[in-house]
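Only one chain is shown below, in structure tokens, and it's the form predicted on its own.
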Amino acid sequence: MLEIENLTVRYGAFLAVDRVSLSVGEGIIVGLVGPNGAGKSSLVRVVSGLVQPVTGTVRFRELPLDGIPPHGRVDRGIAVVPEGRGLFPQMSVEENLLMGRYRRGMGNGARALMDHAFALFPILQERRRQLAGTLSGGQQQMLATGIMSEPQLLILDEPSLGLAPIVVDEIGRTLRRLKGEGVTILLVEQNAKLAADVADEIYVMQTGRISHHGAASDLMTDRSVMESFLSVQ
């Protein structure tokens, strides 16, 4: 579904991503794990259309995304939940959900998708009139999950950041459920345990490069990879 080939990103003289290639197959969860500063968020920004790479190509369903603006990528079926969640804190839970539907239209489908979001996260239904900025961190992450745009590919950047372990476990269960509903997921994380628990494949990224790639079950038995995992938790 997503193919990234020979991607290089620079900010002035700083090399953030160094000739990275990775792919995300349809219907699976792929984890991209690495420490802070490894280049993971820069890669996400390129896929989002917010940063232009120095070299490399990004293809979605075999079509290049060159020249496609961020909103056009949403229209094609890519939803990105950025680090920090990107909510509208002075708007209600319900209003934030509807904003996530803006590019797709506000017809009957929007109400059905909102009901689906409430089924996934009942606490959001209880607090549908509450301002998003007053929710707990875990509730904000639930709200940010980008299902309202009916994504084919959902990219989450550090969804576990700052959350208690019990909430992280709930995020993991939600990701598995979304996968079961046919959503392809790229999970970008420092939390290697979460990635290992939910992902089918994992890429380990360090200092702008991919250092390891393989099935999650295989990587977790590789000592050198385990040392990398332990270093990023």
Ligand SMILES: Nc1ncnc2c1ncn2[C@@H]1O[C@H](COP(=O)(O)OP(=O)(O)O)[C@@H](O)[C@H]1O
Given for the second form:
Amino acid sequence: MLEIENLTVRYGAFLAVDRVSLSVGEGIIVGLVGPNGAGKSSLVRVVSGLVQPVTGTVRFRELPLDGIPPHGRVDRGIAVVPEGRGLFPQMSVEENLLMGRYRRGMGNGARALMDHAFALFPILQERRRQLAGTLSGGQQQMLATGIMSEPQLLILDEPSLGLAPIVVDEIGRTLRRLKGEGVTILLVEQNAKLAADVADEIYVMQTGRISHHGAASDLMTDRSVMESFLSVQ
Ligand SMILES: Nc1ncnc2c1ncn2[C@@H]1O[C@H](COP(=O)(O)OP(=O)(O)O)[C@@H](O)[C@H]1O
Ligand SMILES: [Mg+2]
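Output the structure of the form predicted together with the named molecule; the preceding block shows the form predicted on its own.
So here's everything in the complex, that chain up top.
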């Protein structure tokens, strides 16, 4: 569904992503894990259309995304939840959900999708008039899942950051549920355990390169991978 080929990102002279190739098959969860500074968010920003790569192509459903602005990518079915969640803290839960919908229009569909979001996260329904900025970290992450744009591909950049372990488990369950509904997911995480728990396939990224790629079950029992995690965490 998503194919990244030979991607290089530079910030001035600094090489952040070095010839990375990665693909995400339809209907699965792919984990991209690696330490802080590995280049994960830079890769995500290229897929969002916010950063121009020096080399490489990104294809979504076989079509290159070159030259397509960020909103055009949302229209094609790609939702990116950035690091830090990208909510509007001074707006209510309901308003934030509607903002996630504005590209697709505010007709009847929006109401049904909001009901769907509330069925998935009942706590958001209870708090629908509360300002997003006053929610707990876990509730903010639920609100930030991007489901209102009806994504085919959902990319989450470090959803577990700063959350208590019990809330991280809840995120894991939510991602499995979304997968069950047919959403393809690219989960970008420093938390290798969460990624290993939910992902089918994992890529490990370190200092701009992919160092390992394989089935989540194989990778987490691979001694060299475990050592590289232990050395970075
Ligand atoms: N806008 C930027 N300008 C300069 N350097 C940046 C910028 N964004 C990220 N970097 C650098 O690129 C490297 C990769 O960053 P990032 O993609 O955020 O990694 P990760 O998400 O894996 O932590 C880091 O060394 C970071 O300091
Ligand atoms: Mg990052």
